[in-house]
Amino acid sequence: MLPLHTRAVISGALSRQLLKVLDLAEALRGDVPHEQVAVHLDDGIDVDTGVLRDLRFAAVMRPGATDRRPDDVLPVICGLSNTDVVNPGDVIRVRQDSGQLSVLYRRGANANSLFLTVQCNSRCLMCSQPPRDEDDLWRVRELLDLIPLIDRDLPQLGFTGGEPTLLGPLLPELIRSCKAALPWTGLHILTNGRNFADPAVADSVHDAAGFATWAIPLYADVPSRHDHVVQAAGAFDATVNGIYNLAERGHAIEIRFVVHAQTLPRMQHFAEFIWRNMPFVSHVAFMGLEPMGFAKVNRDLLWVDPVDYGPALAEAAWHLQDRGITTSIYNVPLCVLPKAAWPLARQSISDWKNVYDPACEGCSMRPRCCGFFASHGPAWRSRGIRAFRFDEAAE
């Protein structure tokens, strides 16, 4: 799993923070506007940079040189703590002053996401990215910059946050930008659907309708025990109102469902609910808990081992799978899940939720295994963690 920031030798004033990093084969074809490009030179690669700058790109790149060349007259990317992180095709921040390279976009990734604010009106027990009360408008000025620059064959792109309604007309704004830099992209937007129970934002999202998939958590089938885990009165109406707005408006949405001690007591009527209340529902996503942020602080009031839960998650899953709403489960380990459960795991996208226990070394279902968040540690642990035979999975 590659970090997304390094450091490195900045020589020359470059005229943008966000820069497309290009081979010079593919600078040249010219997809993307010169003076936005920093073309990535291997080490031997001898180009005049005089050429370069009348053609106007922005920077030359050279991850393993310690330090500019004489004749270089272009501004300079060079002395890379780590020359892993940086690579053709990525979108990069650059700040001058520290050094700092910051990946945006990671072309061939698995998984690539915009995070578009730190605020949120929910403080839920779990949150792996506790919210702060500040203004950060400058990500959206920056997003903007860089959608343009990500590339068009992307299948799909995460928003995050953060509560991405909390941006109000900048929201539309982005999805209205990404639609038009990325038509072939699919939106999945991470949010709480709350503001979404004002029928006017609903409105306000309509470019999203049949390219973006709404992701929005539902802790229980009662606004006592959702509304606790949240930590915000009145969410749980507002949610199910939000959801009802958007699907009548034509909305893909998916519901999440985290589990933990203070969601598992209501997980199959939660499963009941939906099928009664939202049969609409593209997916359903039972989710193992991420020990971030909020989570740590809380783990005693969150902890069940997942050996424990696995039945009833089952049952719930398949309740729903059953009645012809797709659902699946993520960050489960197989080992921990009843054998009844496994062909609804499924691995997510992202890497850094996919990391294994050394007790996974050599087991046979390692591959098609759900793993951990890379934050696992002993204090989140579950005592059915092993390793599987060959033998064993077959059965």
The other form holds:
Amino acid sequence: MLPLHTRAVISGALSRQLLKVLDLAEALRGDVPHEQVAVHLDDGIDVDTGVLRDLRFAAVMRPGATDRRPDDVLPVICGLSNTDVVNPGDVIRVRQDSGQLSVLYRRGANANSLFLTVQCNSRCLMCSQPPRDEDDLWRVRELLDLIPLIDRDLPQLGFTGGEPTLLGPLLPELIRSCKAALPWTGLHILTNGRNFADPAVADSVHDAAGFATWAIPLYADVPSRHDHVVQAAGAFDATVNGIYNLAERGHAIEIRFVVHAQTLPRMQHFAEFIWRNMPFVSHVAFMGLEPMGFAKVNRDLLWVDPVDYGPALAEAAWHLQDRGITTSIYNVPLCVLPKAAWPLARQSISDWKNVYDPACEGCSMRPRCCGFFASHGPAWRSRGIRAFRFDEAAE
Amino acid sequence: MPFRFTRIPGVDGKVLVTSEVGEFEFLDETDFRGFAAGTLSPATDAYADLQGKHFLVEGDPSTTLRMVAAKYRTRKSFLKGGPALHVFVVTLRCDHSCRYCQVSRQTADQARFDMSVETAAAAIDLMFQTPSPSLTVEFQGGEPLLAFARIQQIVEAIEERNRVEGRAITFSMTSTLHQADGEVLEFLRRHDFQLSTSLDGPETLHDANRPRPGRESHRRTLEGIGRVREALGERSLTALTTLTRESLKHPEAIVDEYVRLGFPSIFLRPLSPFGFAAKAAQRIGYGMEEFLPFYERALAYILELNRKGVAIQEAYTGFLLSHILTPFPTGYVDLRSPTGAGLGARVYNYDGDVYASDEGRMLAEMGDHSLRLGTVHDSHADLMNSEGMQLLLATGVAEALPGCSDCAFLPYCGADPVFNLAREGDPVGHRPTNAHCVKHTGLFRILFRYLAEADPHVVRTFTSWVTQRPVRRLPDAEAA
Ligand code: SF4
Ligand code: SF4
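Give me the form predicted in complex with its partner chain now, not the form predicted alone.
Below, the chain from earlier opens the complete complex, with every other chain and molecule after it.
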């Protein structure tokens, strides 16, 4: 798992924090304005940085070099403590003072997401990213600079948080910025949907119709249980109205359902509820619990061994898939799922989530499995984890 | 919220409750009494189940009502766009003399029973006056292929006009297929026709039902099926079974014949009370109480075949189950409320008269012209405001009919004023003795009994019929 941060030596004054890293050939193609490009030079390559300066490039990056060369006339980023962290195509933030270098966009990653805000109006029992009430509008300003530097051939870009609708008019602005800079990139936006119960808010994101999918969690067919899970009274009604308001305005909707002890009792009914009331949704995602954030604190309230809910999950997921609604299962290792559910199981969408256990050693299903969160100790370990021999898996 | 309920024979200790928008739930007697009395404890599963299906609401009902409204709109969405099925009766001529024929046949050489060029042009114009974005053009007779030249002309005129109109158009035809050869097949293929033919079962049964000089209807039908499949592909052809008194003795043999011929679907249709069928009723007819045991046996046999891996479905069951198990309406116009007659379908007769449905036209042949909406020279608005339409609208909404309005099966059933008119001389009908009602009460009881039993294989088979996907294998059977 490649880290997103490292340290670097920066010599010379950078004109901007956000830089697109490109190798020389691509940099010269001119797809990105030169003032925003750090030219990535491998150790062997000899280039006259004076020429690069005349071409108005922002900086050069020599990841392995310990210091600038005597004839370098551009700011130089070098001496990376971990030279693997940055590669051509990435967008980085470089802090001149501390030398901290962060990758904000990684070319070729199997999922790229923008983190919009830490604020939220719900407090889900299993939130993996516990919200905070702090003013973090600087994130949006940075994202508005970042978006034009993202590769235009990126198929999908995620928006996560926090609750993005709390940004008010800045959310539509971010969407418009993506639409202008990345017309071929689909957006996948996580939201609890509650604020869209206000038709004016639903109207405000009209640019997202046909361009974004709104990924909205719903945890039951009845209000009381959903409201309990998200720890907010009235949330179910607001979310349902939000979903209808978006759908009526032509938006694509994905429904997300996290399986745990508080949601499991209504899971089958939830599937029928979606079919009856929201057959227009484009995707339903069932997800295993991530042992992070609030989920760790509430472990005893939430934990069910996935091996015990596997058959019920298969039934609920197929209930929807059979009816023509594309359905996926995430974050549940293959060895604890009935084989019938395997066709619906997806490897996790983000690289960092695929972690395996020593027990996975030699398992023939590893290339297709999402793995599980091995680092979180026995409390989160299913008793169903076991490696498959080749012949078993081939059945 | 309003609900209706009933008890299903064979489902002991349970009460079926249904909602206006087609949700259903089986409740224990105690839970049911608690629910009806308003004393059901919120801590019970039954309470949550009823709440999730919108039988009961807590607090502010606006969100629930919004979902219920969406479900109602979806369920009745067939009303949008007006008539989508347009039947052109291009000729009354036929070369068969079937015992139960619903159409007054004429011998094959009388051209005055063909639709004229002018009538066809006016009918096409009328069809395009309906706002429906998708239109199905169905050719009927008689044997429509006896007027093949007229069919060609109509299809070409419609396609020409549709270059501007841009509707989604499907052509279909009901035919014996005996006349379907070279040139005809090529034409049908080019215009992507959906064909349906009559096949009553094995040879002896079929030929007894469908006399023809030479007694070779079955053989000729099979040859026609073969030619059509070769020219147009398997999917382009379905077959309909008409059941005579004799047929009722042979459910398995009839189903087997369909399986043998590779049909994925069979449509078991009881005789209708129209045309010749009414006159011959004594000889070949029967009551619904005789049809229902036949149907029950046939369905059990079909489910058994599916269990063994033979994929065959009963088409009418498929429609009923779609009404029960999905939030959507079907394209089937004969079981709707408001009725599909005139609202979902319209018939242009060879002589230029326009009827609300095929059965309405047959009623006219029998002397009752009440469902004649007008002629092809009237406008769409004229037809929709005609006395015939007024009659249908006044009597074609099941929600407002005595008996139906309290019936638990109402959300899945439909009004059939045309049938009632033919059988009882009254479009409202008297529910307790009404054949349409006896039939549907019986069918729904059988289907809900299966749903209450919830045998996993039956549930999956039923699901595959309403989703038109292959039956999924049981997860338990192959779990790791
Ligand atoms: S043993 Fe590991 S890799 Fe294999 S299926 Fe289980 S979790 Fe996945
Ligand atoms: S026709 Fe009979 S079964 Fe159908 S809704 Fe009316 S009463 Fe019920």
